[in-house]
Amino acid sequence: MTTQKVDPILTAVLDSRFNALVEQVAGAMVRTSMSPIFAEARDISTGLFDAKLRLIAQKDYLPILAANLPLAIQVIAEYWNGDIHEGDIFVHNDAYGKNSHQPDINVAKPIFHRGKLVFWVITKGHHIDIGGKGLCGYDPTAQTCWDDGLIIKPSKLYVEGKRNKSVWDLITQNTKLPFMVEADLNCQVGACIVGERGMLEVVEKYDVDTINACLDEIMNHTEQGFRDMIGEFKDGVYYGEKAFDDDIVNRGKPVTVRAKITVKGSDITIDLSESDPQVPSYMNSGWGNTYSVAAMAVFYFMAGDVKRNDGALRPIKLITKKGTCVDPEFPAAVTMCTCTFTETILEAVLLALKDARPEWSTAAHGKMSLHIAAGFNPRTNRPFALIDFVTCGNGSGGTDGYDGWPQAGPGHCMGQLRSPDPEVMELCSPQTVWRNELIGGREGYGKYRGGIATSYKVEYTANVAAVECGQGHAPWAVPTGIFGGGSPPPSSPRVIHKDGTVTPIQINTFWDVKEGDIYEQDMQGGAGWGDPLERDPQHVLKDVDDEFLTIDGARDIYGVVIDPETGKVDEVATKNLRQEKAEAAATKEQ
């Protein structure tokens, strides 16, 4: 650490300034991609470094990614160690090496002014296909990180400023649609070298020296603040966990996440190592995820803002035990860690802090039923891919004072990933988006109701594959109410075929799509937070106006008696309706 004097005004403009950049590296990204996937979901992040591996600022489209970069840009840097150069360019994606999971792969670029290396800038995106035997990285069979894909140790792209011809060969020539992964890689490429020119300009008008000292400076103000929030909690230790549905081998046994939290001071140790054995399918997390979502919780949770710098993370301390669903022993299979694992380890996190500040709490997202299909484009003439992340329209959870939010999206996501644009998917795969509308009556009841779901119906205009890969459908995975809040009902992913005959899907399977099929899921909506009687009357009127709510369910949910001739609440029937489903409630308890 530095012990120079630093200007608080150069201190504010410089932390603004890295933020601002960090963020045009992001979209640097999404305007030259090829993949939906970065360019419509932004299911991407990105990050800047000191020479140090300090993390200066980081643009998280997809928070799940956020506080991983950290570990895989000291995962880059250590196995390199001593053979980093000026021009080089590296790349890597070994769940084992603490990255996410195996699609996500990063992109890492050293940057270097006068012949000495001073800062890194580092990109990470989720690729529509990374090899393997399932579609798009997802299969459910899986038993083995190779079953999962494409496994790259950190290895360099370009060597000095040349592009390294065999390794990208080697991506390429392993992936199912190996254009779109070089498109992909290229632009990630394009924009580490984004981030190297603007780290440049700064570094030619501040020196190395007095930046340094800034970011020490924003480094330790972080954490401060931080710390400060931590120290608003009561010292103690908190318990909370959350199950999915099954590991796939062993249908309708739980699998089960369980977090101890240890309040201390201003630091916050965060134990998963009672979960649940490591299980035999792509239902386990690789520590890096592990780390990355319980840190991420945290963040979730507080009440404020928290700035993403290395500041944030020291008062961090995460626990877990080699073998487990949250630490799996090599060669484990690990790619669903960053979507059904994200979600459990979440709720499971969330649900032990409820009771460290209740009026922080939040209740838990719709979990995620995601559809993912591949085949023959006959338009393009052409294979495709698609990660559907239409069907991640899910509500998030109520809150002390609001109602969750519409389509949020899983609770991994945190509202930040994007739902595409559907005449965008219709260009680059063969179907017709029929309907994605907001839908009632699936979202979990409370003082503050979960936000509102939404159905989704498309058609397939050609034969492709597909897989439907989540959780959330069994009694103990669906997402929890808190402090007398409802539960949603699960998702209902179907197949209606052309003879009008539907059949149910089952979670984590593969299914063939014949041409003219429809694939139709209504899905969760949030849970509540707090009993449905003491919601706001007019509340539930205006739900009731928007049709999200009958009268029926007025009445039998929430206890509002509203007039169907007039349309508006009728207070005395409703005081005296709530009195006696209070005192009927009190009665079944005794």
Contents of the next structure:
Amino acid sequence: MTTQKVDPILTAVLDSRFNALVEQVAGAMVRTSMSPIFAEARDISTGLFDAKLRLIAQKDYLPILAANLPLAIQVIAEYWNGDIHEGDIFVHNDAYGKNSHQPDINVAKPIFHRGKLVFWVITKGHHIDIGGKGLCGYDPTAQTCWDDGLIIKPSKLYVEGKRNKSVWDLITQNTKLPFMVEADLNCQVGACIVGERGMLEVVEKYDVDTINACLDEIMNHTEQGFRDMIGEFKDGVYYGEKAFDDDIVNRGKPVTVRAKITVKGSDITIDLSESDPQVPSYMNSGWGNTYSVAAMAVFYFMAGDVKRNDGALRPIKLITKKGTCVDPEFPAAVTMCTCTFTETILEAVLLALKDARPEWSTAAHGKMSLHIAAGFNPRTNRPFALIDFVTCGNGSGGTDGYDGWPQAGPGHCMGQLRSPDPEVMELCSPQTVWRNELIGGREGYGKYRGGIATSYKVEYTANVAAVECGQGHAPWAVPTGIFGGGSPPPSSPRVIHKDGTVTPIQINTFWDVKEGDIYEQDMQGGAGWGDPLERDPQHVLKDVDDEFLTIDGARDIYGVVIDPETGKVDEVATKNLRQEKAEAAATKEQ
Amino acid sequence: MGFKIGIDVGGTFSDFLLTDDEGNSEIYKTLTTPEDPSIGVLNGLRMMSKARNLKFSDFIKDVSIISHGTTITTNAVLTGDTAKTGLVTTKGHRDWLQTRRGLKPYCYDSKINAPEPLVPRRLRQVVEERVNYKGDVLLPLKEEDIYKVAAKFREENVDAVAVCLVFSFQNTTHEERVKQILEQELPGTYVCTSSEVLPEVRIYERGSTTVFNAAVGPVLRKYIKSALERLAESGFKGVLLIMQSNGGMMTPEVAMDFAVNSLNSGPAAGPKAGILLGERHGCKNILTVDMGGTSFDACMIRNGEPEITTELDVGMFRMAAPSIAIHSIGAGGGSIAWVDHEGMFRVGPKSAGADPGPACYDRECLFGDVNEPTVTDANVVLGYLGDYFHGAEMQIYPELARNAIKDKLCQKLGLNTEDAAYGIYKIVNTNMAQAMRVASVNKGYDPRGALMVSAGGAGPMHACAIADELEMTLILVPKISSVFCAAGMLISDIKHDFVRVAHMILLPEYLDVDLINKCFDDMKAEATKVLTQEGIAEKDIVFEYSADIRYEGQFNEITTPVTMSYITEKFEKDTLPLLHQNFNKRHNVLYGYSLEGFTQELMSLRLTAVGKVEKPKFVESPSKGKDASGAIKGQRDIYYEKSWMTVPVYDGPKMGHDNSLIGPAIIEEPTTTILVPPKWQLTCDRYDNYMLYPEGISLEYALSKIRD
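Which structure goes with the form predicted together with its partner chain, now that we have seen the form predicted on its own?
Everything in the complex follows now, all chains and molecules, and the chain you saw is the first one.
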């Protein structure tokens, strides 16, 4: 088989087929879920694997899940080695079993053809609740993974086609919204069946050996393409570090991730072992998640839409040290790994690699301060839980030639998280959204500025419980502008009570919402790329025209003089002012 | 006496199909006049009267229907030539149009600019007001805000305004008041509200559709006025109908208010024509495909009805009005074959377009010394495409096609020229088959039970190979594909879609039968009013009822048909189990599972009202007998499945009813070439259209397999 030359045409044919199929599987999840996390925000990913557990194709609606599927499937397959049968469907969420965090539940189905296991299909999604005392799985007081929530070692939801009722009950009854968790597990099972139907159709048409030979080819191609791109990085050792606010227990003391990156030929090694020690709260990232972010950060430096299969992961090597915040010892809590940690590791890597390939470097996204609420909803007469993804309305960072995008989300979302519709949210949560619009002045300035931020104001019409999770309240945690670009200001969510008094909300704390309370947050835009004094004056004028920037701001920040009468750029005055500002900056530096 | 005329106004040419009462039909073609397309339309009509030696006024008074597709709104959006549009929305919600729910097409690609919305921010203005989720007023409308907005729009010389307020579909009074004041303050300005255009939940989806309606409204209005005036002057007394993206027609009066319905209506006529052709053979399940120079469109028709979608994007912005679900990919004759950075062999989506076009056209190449190889070049190298291309009006250089493939592909892939060309053919076929799979299999329909109708210049060279891949067994290629769309328009009825939000739990104890019937009655009254104004008699109106249902708590619905009582034409409580069952079945097919017994939730009710218009007749051709050898004009070598073979070439215009042949063979029509590969055969039907099916079975058997 191996000696025979693989048909390049069939290879291309199958490649396009598999990519379409993972998308269809993801579509089934999005369209049938009962939780806004899957359906509206699309915090999910799906993948296909061969019998050797190599990633064939994936649809990572949420990029942070990108490199995590291969780890999850390995753990499941090893755990049940020798006891995997046709009709079995597995479930798994253990963060110390290389999963991301516990709310992300994997459901995987081995695909059999003529009695032989030939492929796997897997779906992963962030469930609305995973037990514990947190809201939607988020508990800032958590100190261990048991506090984080229910731990599911690889288990069988279906045993040879028969629903394993006790496992379903054990899982769902240990969450606070059993009916929704059950519904979304059903939706994942359904999506796996959609994937199985599609794969069996392919297997019927082409035999498994031929498909596998083509898969070798596809993955080798991807690996080669990926290595070629890494080859365009300048060889060397690069350093970058980034901190977030604190570990909750020691307020005000930053926690830092340190990246040492070695680029050599077509290999890239990311060494995070100098990062701070693990912390006594949910602010840690298990190895599975850390690996996924490392891969995602490298993907961010690649041209265009890179394929993310087994081949793409081969050139990337991750080094960590046990006991650090990026590879904690069991049983440290890890819930914030997919957001705060992802943002922080990602930025440390981006900052390090920026000098290896400046033209492809990107300033970081705004940092997320996430609002979550849960309780009883009088409008629907049943409990509700809400990860309020409007508070992911951060801008993305600027890059050479392009401004960041507005509302593209924080670093772990990258414009893939669908912002909720305010009308749908009001229909299913006790809320009135008074403001959800863009706000200028909270983006990092630059030759290519960060994406514009979102301003949010929502009133509650019932008493509910809330938690604020994430980072970006401390000045050191905001994304850093690069090559002379600026950083956005820190965010500071607050509650406006019925009587008009205002209470700031501390990051990573629970708080009680009284009926009539208003939650308000001006989010962070993205960070800037390059010196603002080099920004195209017409782009500055456009921002003024769009009311994201004032005429005074254009002058003070960008050195662009706009005539308020004509609304046009005064070219001569602009040239002079920019020169003056540049000289003043040079003098200051001396 | 009444002539019926279908007109497809394309980018370059306008195609006309004229039918008379006896069922005779004639074809005409004129140049499109982009500055005012009604001039070109009138030119075509004059051409017809001349051909019949009639005075124009005598001819035109006998025309009963002009059915008319227009790309004028689509082109306006594509070229940015829309009306200067303002938007009024609720204070605090100014930017949903710009943020587009925060989505970016490729997550790892940072080198793309966020799209600029049709309405820039300074023209997106807000008014203080608020209606809640039930339609109760939380904040009264502050009228002075509207006057301020009106002053701003006046100063900016805005031509059109879209009004979209939060929860307006639950309570329309604020939107109506805003519209009233704006119309008063800005006379002559086109104003439309989201509760008129698309009264559905989700502000971005509803609002973006309303913005499109405002932006193309004045453009379409100007065109229609001009066309109506010209037609009236010449003595036209019949009905003018405009094609909509939902596959139905509308009258000019309706079109002016709902201009968005004509957006993207271009490809909608193709599936309609497919229905006409299929129905002649008793086929109601049809996959229509249209392969042109740059794109490939596929559409699934089930039971004579095309699949409808509300999730169309036009230039990255949502257009949520119901439209025929056409799955379109970048695959056509001009699609470029290349080897990507991973060394993978690919075809498309990039296209050489018309300029420079395929390498074999020998147009000047601006970059590098050899043009990029395309699908057309592969078809030339493989011998499928001869020099009778575009009726021999266009010169083809086979050597250039060979060179392009050799230079750009062979070495990198380690293949010889024929095999590389055949690879292009095969990969583009897979891509097209994949698009057809998305249009059928992914929606739960089996293409093997459907007739493939293949139109477009490039399609019939690929049709059999694609059919093999999808295991389809019958293909129809229209004899004259240039008026394919014009024919589709002529057979389309007037059609309007209505929707009402009606939220309830579908359990007997919560079921509000009265509310359901009230919503339907309400929509029926509105539909009847519009259709009678359009000249449709009440007896010619047909209603289709459906409901958007989901399992309680889901976020997306499936539109499920609703069965009404035969006697009362009302919804009756005892049909509820049937509704549940239909929904469960569809859910399983689409998403891999269903939850029997799980509570279902009704979100909205939909009514489609069809006003039947008189259809043209088409006469059958006399039989030309089985033997087609008289049409053979020569022979040439083709490469298929790894071997060269010599095949006869037939002169299409000489072929007709009952002519049959067995592959391999080539048939050349002026605008298309049909490849009948080995193991396929062909027969001309009663209207001279080509029917292709596998060797060894009869046409009757092939038909029986897809008639259900």
